[in-house]
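Only one chain is included here, represented as structure tokens and corresponding to the form predicted on its own.
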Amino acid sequence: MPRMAFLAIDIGNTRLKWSLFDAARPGAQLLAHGAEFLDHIERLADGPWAELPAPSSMLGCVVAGDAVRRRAEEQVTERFDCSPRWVVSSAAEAGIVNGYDHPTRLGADRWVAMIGARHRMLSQGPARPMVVVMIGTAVTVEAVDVHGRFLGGLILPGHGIMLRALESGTAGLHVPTGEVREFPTNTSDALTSGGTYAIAGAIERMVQHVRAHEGAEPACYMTGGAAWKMAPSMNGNFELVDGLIMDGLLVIAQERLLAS
């Protein structure tokens, strides 16, 4: 195992997603991956980590709040000897610039989503203005210029989230989850189309923004738990990144090297 291990990690509302890489920096070598349910965190350091190499250095997102931050450093200082770093958003960072209002209230995950997904992009030719959406508990979906100037984004309720708020408003509403149609003919497929589509809307509805915006058409990317659910009812030409967070974190790692 290479001395130079890295561990990234990205907290979302649901889960906690490791991969240990052999070096910090884009294209490195995937060692070993993983993911646990935030309820069981305390496993990490007795169970998957217990026969992991210590990395040399580990970053991080996280978007579920302090004490679980809390409880994941507990984890990574009791198995590996290492600090735990943490990426909080700020005005300019790996060749994107932040346009949020206020800077550090961005996502993280959202941040370092779109550093990940500028390097792709300019990794497979040359600049262009992006659209990067991640599927999860939430659904988000940035806008980024040419430049790579985080120009805004959008927030929505995931699937399940909307399914739930129907249940709850709505009296005698509790069906199984039903499939996409274009005419759904029973309650459960008209939930999940209708869900679904609300979401293919509002990202199309920014595809077409950037696209006014820019006068280019943007590179599209689509990464999250949920995403290979939502590709094919996608009019766009979305590219599926697996792990967009973990690439966003080893190209932060390695800016952060450098400039060290």
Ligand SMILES: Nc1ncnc2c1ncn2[C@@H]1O[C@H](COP(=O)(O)OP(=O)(O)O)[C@@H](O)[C@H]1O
Second form
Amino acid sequence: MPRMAFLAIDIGNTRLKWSLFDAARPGAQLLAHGAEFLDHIERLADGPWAELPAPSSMLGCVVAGDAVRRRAEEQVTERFDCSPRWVVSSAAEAGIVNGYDHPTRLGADRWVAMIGARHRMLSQGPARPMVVVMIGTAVTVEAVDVHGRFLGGLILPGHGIMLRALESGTAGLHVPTGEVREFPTNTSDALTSGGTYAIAGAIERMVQHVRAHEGAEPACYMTGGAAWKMAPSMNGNFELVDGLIMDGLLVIAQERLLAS
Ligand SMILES: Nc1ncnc2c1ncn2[C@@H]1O[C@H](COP(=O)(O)OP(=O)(O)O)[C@@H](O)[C@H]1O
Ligand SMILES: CC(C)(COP(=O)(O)O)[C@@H](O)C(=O)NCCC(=O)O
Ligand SMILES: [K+]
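Okay, that one was the form predicted on its own. Can I see the form predicted in complex with the ligand too?
So here's everything in the complex, that chain up top.
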């Protein structure tokens, strides 16, 4: 049984994702992982976590509000002997400098994903600017310069929110999910393609902005629960990374261990 196991938790507006690693460092071995819709958080301690080896520390990021965070903390402390710790976006951490007007108002998931992406990019070769995309409940598209400065980012509605907004704002749009088509010829395909290309178009614009600003081709990473749906419709070299947030949490946890 690993003695320094580490629990990473990412709570978005749709699901809580968790991963248990054998240590709090990048490259640690993944021992177990899972995801629960926010309504099912109360199942964790007696369900998926019941048989897990106990982590000696935990670090998470949460953008779903204080009430959800407290419900998750109850599960952690009920089941494990470690105190819940959550990342708050700051002016600088783990190689990323925060260009937001109010650094602490940046979503912690966005901050952690950029840290994970920067670490990944540097492990692949020389420093490059980056575009970091997360396709979750919402879509975020971050620009990071070659030195690790977060220049700014976009927030868009995700697929689900776009479709619900169209359904509730019109009389004639109540249709099942369709296919992504270049020239959609029915309402379902028109809606699905419209949402997909709205997101793809915004991402392409950000890639252009970063390319022009930096005079270099950015490294492009895409993550999030719905990233696999976007991947076939993307131009360019987007690397689909399952656990960018988990990677970022490992990087931050190790830095904090080394600093303590
Ligand atoms: N098994 C699944 N069940 C429901 N939604 C899913 C599933 N897999 C992917 N998705 C899509 O992923 C989105 C949620 O992704 P996720 O990364 O969990 O979001 P968040 O971080 O905002 O909670 C949903 O909006 C949905 O479109
Ligand atoms: C943009 C987000 C809603 C994304 O949430 P998600 O899709 O991961 O559930 C979240 O990062 C957030 O609430 N951010 C705070 C505002 C900001 O980043 O400017
Ligand atoms: K997220």
